[in-house]
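The data below hold one chain only, encoded as structure tokens and taken in the form predicted on its own.
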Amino acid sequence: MSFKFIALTRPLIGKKEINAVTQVLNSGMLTQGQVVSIFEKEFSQYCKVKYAIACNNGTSALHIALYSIGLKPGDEVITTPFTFVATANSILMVGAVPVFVDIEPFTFNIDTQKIEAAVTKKTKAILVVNLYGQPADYDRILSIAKKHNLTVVEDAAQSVGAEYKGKKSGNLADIGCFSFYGTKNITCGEGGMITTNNKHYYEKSLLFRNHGQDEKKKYFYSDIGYNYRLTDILASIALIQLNKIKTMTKKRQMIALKYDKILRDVNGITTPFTAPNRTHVYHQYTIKVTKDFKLKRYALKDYLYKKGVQTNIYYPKPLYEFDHLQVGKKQKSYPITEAVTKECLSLPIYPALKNSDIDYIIDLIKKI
């Protein structure tokens, strides 16, 4: 007897994404090359922007991005406790100061009513997140950086093809940052991607991902930098996905909908908000497992492995609690974050999961 295994998330790699790979072997050409210029050129297309800049993974595109802007050792950078750390790292990695607000307890973005107490005089951009794929309250934290004369980076590593307002993610602030790690909703196994309608922004960004060389005119350098390129390998397989993007989209969206029907009706769980004008593409299904349910959050993480279904804990703690970004707790209390760092848990969700699969997950829970 076979024992059942559900992952937790699954990339949709199919023939297309191998002979793409395949041709880019036998072309010569792997490293930066044509390749990587059609998937900026495709992917600047589909997020309504005038350049985008490919790059070798989500953190990287973070920190060209946050360079780009031209952040200074000890400026503040306002940004959420409640991310991956790679947000908050890159801030460190410019020489910036985070400095955190607390989120919102039903979308999980920073809370925008927040924001503006944390403003000092050393503050000079704001790093949005748009947790687990859907896009923060963009009005309101432009207006704030407006008033105050700040950037906004828009943090779009979980929410490629989310909208908001009807602005694809990626285009909501004055520069974007898109990871395509494996578990991401399009993926090239490792990737990343800026996007800008700024074309000083995109300049220096160029020059950063490259030795701060410029690409037209080798072995000249204006400013250091890293080697942060894409390889055409990777593009190749990025592009493909970037072309089946709606269909998983909606696949993520259906299967999140089958969530929601039974799982908002269960006493003691929380299914994720989508805020209005506002799409979700479910880069995870995220629920609040709350004291009014039979098990606690942990035990209930366990229940499910035991039957064959991963789960996880997307975040177990706030950045502020560890060493080297306690710098970043300035509020005297996150009431929020520290309430949903002991609450949510993220159920399987990817385009191939099966609706048998889903309804498993759902009785198992609707049985305790």
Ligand SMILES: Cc1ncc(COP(=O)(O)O)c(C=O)c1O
Second form
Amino acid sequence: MSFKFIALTRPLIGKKEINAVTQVLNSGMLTQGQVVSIFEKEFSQYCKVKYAIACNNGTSALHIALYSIGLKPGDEVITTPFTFVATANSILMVGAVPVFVDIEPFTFNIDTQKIEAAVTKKTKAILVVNLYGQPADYDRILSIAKKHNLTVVEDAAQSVGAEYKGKKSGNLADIGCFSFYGTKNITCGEGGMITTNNKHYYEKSLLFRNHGQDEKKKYFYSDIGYNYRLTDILASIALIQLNKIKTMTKKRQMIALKYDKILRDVNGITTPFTAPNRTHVYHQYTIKVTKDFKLKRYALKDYLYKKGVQTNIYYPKPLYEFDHLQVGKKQKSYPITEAVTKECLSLPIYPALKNSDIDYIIDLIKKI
Ligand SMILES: Cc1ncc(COP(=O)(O)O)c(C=O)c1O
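Output the structure of the form predicted together with the ligand; the preceding block shows the form predicted on its own.
Below is the whole assembly, all chains and molecules, this chain first.
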């Protein structure tokens, strides 16, 4: 007897990725080499930025970026409390202090109306997250940054391929950070990338990725650094994935449209909202299960699971509620973050998701 099981996410890996890995394994060059360089070049061309620096995951990309913009202990960085913990941890990793600002109710991104109230003499940067695959409001963010002389960092871990006013994510701020973790829109299991047009940030990033060593002068160190290098094995997978990004993104957008059409009319369910002037690449398709729905959010999650549908809650708790991040709770209240953490539920979305499975999921929710 077979049970129905529809996973929340699944990477689209085919023969090309397998062949690419085999080629690298046969080459004898397994560490960071030519394939990483090609991947960096193609990624920079894709985002239309001058520089791209590959690294071993999205968290190290953030750590490298925050180091390269020159953050120092005690500096404050404004960010969102509704994100994966790596965003805020990377601020702590350079000794700086996260300062959380509430989010918008429909895009789930940082509320630009509330940013200026959080700026102090110590504020040095804004770390923006394009949550679930939708860019934040960069015009507004960059104008606040200009006024207060702040650097803007894009946490683009979830938004590869997304656009704001026709510009690609990764090219929307001073420096961008990507993740190629197993669930991401393009993946090589674990991987990351930093993108920038700033030569100084680029050079600092190269040093920090590789023990503070000058790339042309091995065993000479100008500062502390880490081993954050990507391997050619993984870069070969990511390169193939990058070449498929257009069709994979289209597929995600089509699935979202299919969900939208029916679920937006279900009482108590709020479907995702895409703000004007941007494209959403649906790293997650996240609905809000409000009090008007027949089942509570966790009851709906359990029900779907029993019917063979995996869902998840990104994220169940605001980051300032965790002990090590309480320091960032500077606003009196975070009403939108509080509400959204209680209502959000992400449904299966990935390029290989079958139409019949989408219909099945929609039907289950509609029938409740
Ligand atoms: C918003 C965000 N930032 C940072 C990261 C960290 O990336 P990684 O898991 O590759 O370290 C992730 C993903 O996991 C993420 O979703």
